Amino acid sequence: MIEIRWHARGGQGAKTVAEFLALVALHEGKYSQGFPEYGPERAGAPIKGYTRVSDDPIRVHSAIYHPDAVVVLDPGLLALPEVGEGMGADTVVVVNSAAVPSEVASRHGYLSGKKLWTVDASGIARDEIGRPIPNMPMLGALVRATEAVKLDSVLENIKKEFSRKFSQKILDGNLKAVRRAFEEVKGGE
């Protein structure tokens, strides 16, 4: 089982992407859970999302305290102690940042020695979707960093789920954003 904790601010799409990743895993024949945890329910407030993906039934139903992967949609949240809570030596960390991983690690010591990846998800989203909502590019980066699900499965499910809700332009933008982030993410050392 892989347990993923998402850190974001309200309005960045963490709830959506945590649940969407769980849906993708289900379509791959895996077991999954995806759910948010809210604090103050307002745009801009810090929130957490959780996703579990497993080949076997999932019997735990709680927040994720020892994540295998941590995804940070707003790099400003790296200053909060809860982002680093429960991280082990092998925790994969994916951060929305134009900086290279070594720069991010040097600013936040608790990330030193982690499998750290960075991608300019907000920039990619702005370029491809027209709005700096980083959730889908961060999903592309996470897939590259963890292989929790297949990139093709993510793209297929975007087509299936988003075509009902969004225009073709937004759908195509999300597909391009996920692919770009998958290709442009740096790190993992």
The other form holds:
Amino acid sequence: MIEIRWHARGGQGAKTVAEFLALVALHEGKYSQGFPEYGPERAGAPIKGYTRVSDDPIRVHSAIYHPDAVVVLDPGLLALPEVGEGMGADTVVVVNSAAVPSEVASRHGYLSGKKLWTVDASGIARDEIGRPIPNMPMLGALVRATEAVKLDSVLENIKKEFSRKFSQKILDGNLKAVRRAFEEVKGGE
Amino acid sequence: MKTLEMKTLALTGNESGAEAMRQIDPEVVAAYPITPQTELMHKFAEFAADGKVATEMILVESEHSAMSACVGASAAGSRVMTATSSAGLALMWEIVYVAASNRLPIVMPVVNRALSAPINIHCDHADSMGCRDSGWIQLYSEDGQEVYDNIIQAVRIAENDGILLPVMVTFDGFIISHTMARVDVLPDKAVRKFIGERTPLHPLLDVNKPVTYGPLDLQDYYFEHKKQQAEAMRSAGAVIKAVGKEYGELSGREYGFFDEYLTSDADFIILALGSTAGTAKAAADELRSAGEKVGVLKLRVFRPFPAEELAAALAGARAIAVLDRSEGFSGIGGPVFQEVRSALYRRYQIPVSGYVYGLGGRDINVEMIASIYGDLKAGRYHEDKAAHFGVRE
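Starting from the form predicted on its own above, please write out the structure of the form predicted together with its partner chain.
Every component of the complex follows; first up is the chain already shown.
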């Protein structure tokens, strides 16, 4: 089982992407859970989302305390102690930042020695989707960093799910953004 | 019999409940929103608006009215459902009893949420546990799959001519209601066939055979009616089992009063309801791989309480911990703790340790449950007064 914790601000789409990854995993024939931590719903407030993906049925129903991967949608949140909570030596950390991983690690000591990846997800989203909503490109980066699911299944499910709700332009933008983030994410050492 | 081909869906617990309701296609549904149930009825109302069900939706102005509408429609002979949580259930209270006492087979998902005050939207079982004496059958669900399975079975259980009692299907607010996970659903036709049509015994609208529901009933007959109701509740056990078995033949997922997980040779057993039973199973898996003989008994049916069967299932344990997600304010322990201890009385001499946990959505995780097994192993029991577990001192 891989356990993923998402840190974001209200409005960045963490709930959507935590659940969307669970959906993608299911389409790969796996078991999954996707859920947010519900608190007061305020745009801009720090929030958490959770995704579990497993080959076997998932029985645990708690929050995730020892994540295999942590995805940070707003680098400003790296200053919060809760982002580092429960990280182990092997925890993969993916940060939405235009800076290279070593630069981000130098600013936040708890990240040094972690498998740290960075990608300019907001920039990619602005270019490709027209709005700096980083959730979907961050999924692309996470997939590269963890192989939790396959890139192709992400793209396939975007086509299927987004076509019901969004214009072709938004759909294509998301596909491009996910692909670009998958290719452009740096780090992992 | 070969089980049917399932469709695998990614659904939240609420969506899973709505999907079961869509397939059931009740004749009447009364709806009033309350967190965390709102999404369930929202989804079902969409099905109704899109013509996916033939249901008559009654949009009421309160939960008291929701249950009142259900009572009227069910007495008329319809198959009736509603759903609620927390304060909504509390506001229904008076009519919740009326529904059970008039022997109306209403099915109601209850998305468990704490009661005020202080106001809290998260999960505990104070709402449905408050209804333990109301005469409703109660089925607790571990995950979205069980939400779906229990709601479908509830229709058959409620409408059995020998029972005719309403059924609450509960599941944990947010923890299950708002978690997207895998749910395998049956074909629509299979569900329709399994539940059949409701054939009401004494429908109010049968003008050729006029009947009265809920007349004045004083010292002369009230007591007899209550005894009949109690007997119906006792008989419900056999029906719940039979329906659970038949559902198993259909779906491959058989249901009984409880689910025994690694208990057969277990020294230490944790008994829990709802989603926590799943987390306890994950804890038991971890401890088993470290050689500890531990197990989990997940109680699915709280009303009627399966005392005899439960006691037999616990008989081999050296000690048992009972996890209550509601306080009960008895000064002794939560409602499940007291029932379990009473079920074991004079049958088996096994220490029963009570834990009240998770009030207002306080999380419980694998490590915490492992520590309860640790308490049992070390002989640290809370037998006379349940511990408040996971609370700040």
